[in-house]
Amino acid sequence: MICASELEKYSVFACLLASQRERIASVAAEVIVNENEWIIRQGESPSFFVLLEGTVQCEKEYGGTATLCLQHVPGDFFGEAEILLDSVAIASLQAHSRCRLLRLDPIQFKDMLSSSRRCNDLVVEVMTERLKFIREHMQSNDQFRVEVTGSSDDPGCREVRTFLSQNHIGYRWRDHGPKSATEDGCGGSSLIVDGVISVGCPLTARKAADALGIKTRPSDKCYDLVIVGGGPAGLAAAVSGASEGLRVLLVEKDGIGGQAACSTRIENYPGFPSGISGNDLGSRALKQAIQFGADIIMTRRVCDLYPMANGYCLELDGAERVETQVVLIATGVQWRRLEAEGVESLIGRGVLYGASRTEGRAALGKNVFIVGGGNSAGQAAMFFSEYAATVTLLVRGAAIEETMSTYLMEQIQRRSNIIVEPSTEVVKAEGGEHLESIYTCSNGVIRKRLADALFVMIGAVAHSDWLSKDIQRDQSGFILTGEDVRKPFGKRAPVGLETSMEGVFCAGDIRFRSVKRVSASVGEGSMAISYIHQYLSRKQVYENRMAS
């Protein structure tokens, strides 16, 4: 319990009247935090804290790694800058010993400042010095852990840069121009981590992950739940499952966020009135899952899945195996290939599937074409319009109203350098070392257009051919679940998100009849954990009955 009399010894409260201290003591929360527990993490919503007992360490994250900034002692306060600047937490705070803290929410904190000029001046003075320290600290700590050198046309460089961007790892890019032949055949591409670790050709996301210390191998051999796929559904399941006590392994073959990572701004996701990028959403969910104890490995592919006596075995690329009681398939979908002459030979050299933030500066002052009429294509158009001279949205349908959210259409209509061309298809692409032009067909009329970049964001293809034939799919490869399963196994029908293979569940875009929206995938991933708990409970009851 916090008493008004004890607050007088702390400078931030000493300048208040006794009645004001009484009020703060009555409304403030007393927070007890054990050693090594987190008080607040960088990026979370702030509160105002005053340290009453113990010591607290402040950590600031740069380029995917955390560095110790300073240590707080009793009497210190923190959280004022974020509240007054209306931002999220700019650093993480961890208890170095058992701590006792006083906490005020933003409204209570601002009320305290408005009640005392002296208190307000003290807080502003400390905040100014603290921001100066952080600025100097950032200047002396290079936020770019990674330096990538190569050609923007090199597939390895593009793979590594996309991986770094998806995982919020800052990097410095040195473009040495068009890819040219060298003795190693790689065009001189390289990657340097922390100024020490050098990675040579050919560049791959796996090499980059290993050099950065990102996990690429599972910690254990056996789990309660293995999740295949690190998109919105997989991440939501990892957060829910780990927080509810399951031993969870998540396997992602590329970068965190899945196809949603291509969304530069999602404005209709609940809780983010100003919108949030797919990258940011995935990054936050990843941190949550890790905090709850989920084991997450990246740049690994699941090659096979087969039943065992007490569950399933999954074989990863590299012949590594893990065992689990339950499997959740959340691999999402990939963009449909564009069937047009010359496109395949120019992939990575001006023609790209999807769009990440790394492509923004490369589009500066250029003519960009985007194929697609969905939300992802619309969000990409808005993003590139900040850089490109013109952005042309090529839509096969007669109108985008049927496939794109209203808020996004209205934004596109207000952007002067975005052109929407309905009933238009790409029929040919031309270029030598790089894309130079495309041919489009609209109402039977074919036009040749100068093009610097062509981003393809059409349809959804389910790549589920790695799965056993026992897992039923529709003719397009989407996985059947629940009542859609044609021949239920055993004596019971599969539950909501369960596939035709008992104990194997499916969530997100790869599921038949799923709603192709980020929020829907997150909901399915969380809901899957409820079904999985039910399955494990039934399984335990059955095993106990058989043992007796």
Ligand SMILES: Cc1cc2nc3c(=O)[nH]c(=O)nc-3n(C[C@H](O)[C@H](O)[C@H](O)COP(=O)(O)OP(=O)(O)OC[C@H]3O[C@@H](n4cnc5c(N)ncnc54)[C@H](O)[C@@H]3O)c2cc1C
The other form holds:
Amino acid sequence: MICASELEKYSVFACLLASQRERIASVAAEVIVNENEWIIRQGESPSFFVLLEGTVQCEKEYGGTATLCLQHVPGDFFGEAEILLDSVAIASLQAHSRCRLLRLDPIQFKDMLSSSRRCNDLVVEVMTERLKFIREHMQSNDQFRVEVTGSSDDPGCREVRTFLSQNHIGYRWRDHGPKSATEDGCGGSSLIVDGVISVGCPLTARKAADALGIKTRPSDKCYDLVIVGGGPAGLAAAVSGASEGLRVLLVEKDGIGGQAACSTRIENYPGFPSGISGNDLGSRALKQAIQFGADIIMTRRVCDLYPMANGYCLELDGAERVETQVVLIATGVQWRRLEAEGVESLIGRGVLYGASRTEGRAALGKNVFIVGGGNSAGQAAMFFSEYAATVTLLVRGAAIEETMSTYLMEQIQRRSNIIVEPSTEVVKAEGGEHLESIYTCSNGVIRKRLADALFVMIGAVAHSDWLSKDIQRDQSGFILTGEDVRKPFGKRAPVGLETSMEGVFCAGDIRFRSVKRVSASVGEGSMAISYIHQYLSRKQVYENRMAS
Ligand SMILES: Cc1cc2nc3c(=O)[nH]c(=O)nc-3n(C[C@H](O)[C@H](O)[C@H](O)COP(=O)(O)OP(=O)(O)OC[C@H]3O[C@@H](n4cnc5c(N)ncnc54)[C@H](O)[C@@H]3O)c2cc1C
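What about the form predicted together with this ligand, after the form predicted on its own?
Time for the whole complex; same chain goes first.
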């Protein structure tokens, strides 16, 4: 139990009135942690802690390695920066000895600050020092394994940088300006891993993965289940399937995480009240799936799927084949193209589909335009507003309320450098080596405006054109499952997530009538495993019967 009288000796509480300390003591939680136990891990939702007894070590994970950066003693507090900056924990804290701590949740902490100016000033002062220290610590522990050199306009550099950040691999980026002609025709782009392995031009995510030792080839020829797509649905299925004893291969054409990897903060995923980035969610699920024994390969595209005597064969790019008893298609969607003059020729040179975190720094001080009125566009606007001078959200519809969640709209309204322009369309883009300007049309009025970057986020089309017509789809390419299948195979109707091809299942955004959300995709991915078990046990019964 925490007594008001004991709080007076700690600087953060000393500046409060006795009645305020009494209130803190009555609402705060007392936390006892044994030696080596974690108090909070980097990336988790923060709370405000004051160390009352014991010592705590602060560890910062950076570029894939954790280093010790601070030791806390009684009276020290932590968690304030994350709460005030609305971020997840920026470092991990571990008890160095048995510790006793006082914990306030973010609302209680903010109440405390608003009740005392002196307390507020003290906390902000400590926070500023702490952030400065962590920044310096990171600079002095610059342990990047990878160095990418090239032009931000080079699609190869962009592909590699996106792949590295999706996979949480820290890298040093050396931008040598606009892509120039060189003898090798690659504009001098290069990638160096561990200071020794040099990757040749043109840069690709596959080459980077190989150089980094990330798996790009399956370990076996035969599996129980092959999952196509490493977004939330595919990853959830890999975790559930492998944990329940299936021999699982997951094939992902890019890096792990799917569309969710573009999301800087997913706020509606259960269990993460302060939100979690799509990258974090993806890399945690990847780790979990590998721990359970799933075989996961990246930068490989599945190009074909056809039935065999006892299951299916999948053809990967590079003409490699794998066999499996069951297939789960979790290939999600990709961005719809913006039909406007000049846009196509500037893709990758100022015009980009989607918005990855790697673009943040490039937007520093610039004028950024985002086309789209959905949550994805809204999240991108919030992200870029931290870097860009202005972010203009161009929305075709008359009211953003119709397409964007209320919480996001409210956040956008509070950001002074985000401008929302409803009833506006992009009709043309102009530029030479790089995008220079766009033309917008609003209520019949055409305006030319200088633009440094145009991010297009106008809805999505299904990733299903590689499938044969035996797998039924709707007009937009979304895969039919269960009761929606028009002509069911044989005597048995397809079960819940089964497609028109027996033993081929489908989960996530690619599925007809799916809810386009991370949690829904995760749910479907896990649920598919239960249908797959039922299918395999029925098949086993059938095969045993045929054999006898
Ligand atoms: C910017 C952005 C922000 C978002 N924010 C939120 C949010 O805050 N909350 C929320 O709930 N939802 C959000 N969403 C939606 C959410 O990300 C999707 O609903 C979810 O990712 C769908 O998961 P999925 O696994 O079905 O498909 P995807 O995430 O699309 O993953 C499919 C994967 O399959 C791979 N693939 C495709 N074809 C092949 C092939 N032939 N071979 C191998 N691999 C292939 C793709 O590369 C991709 O990685 C957001 C989406 C975006 C783009």
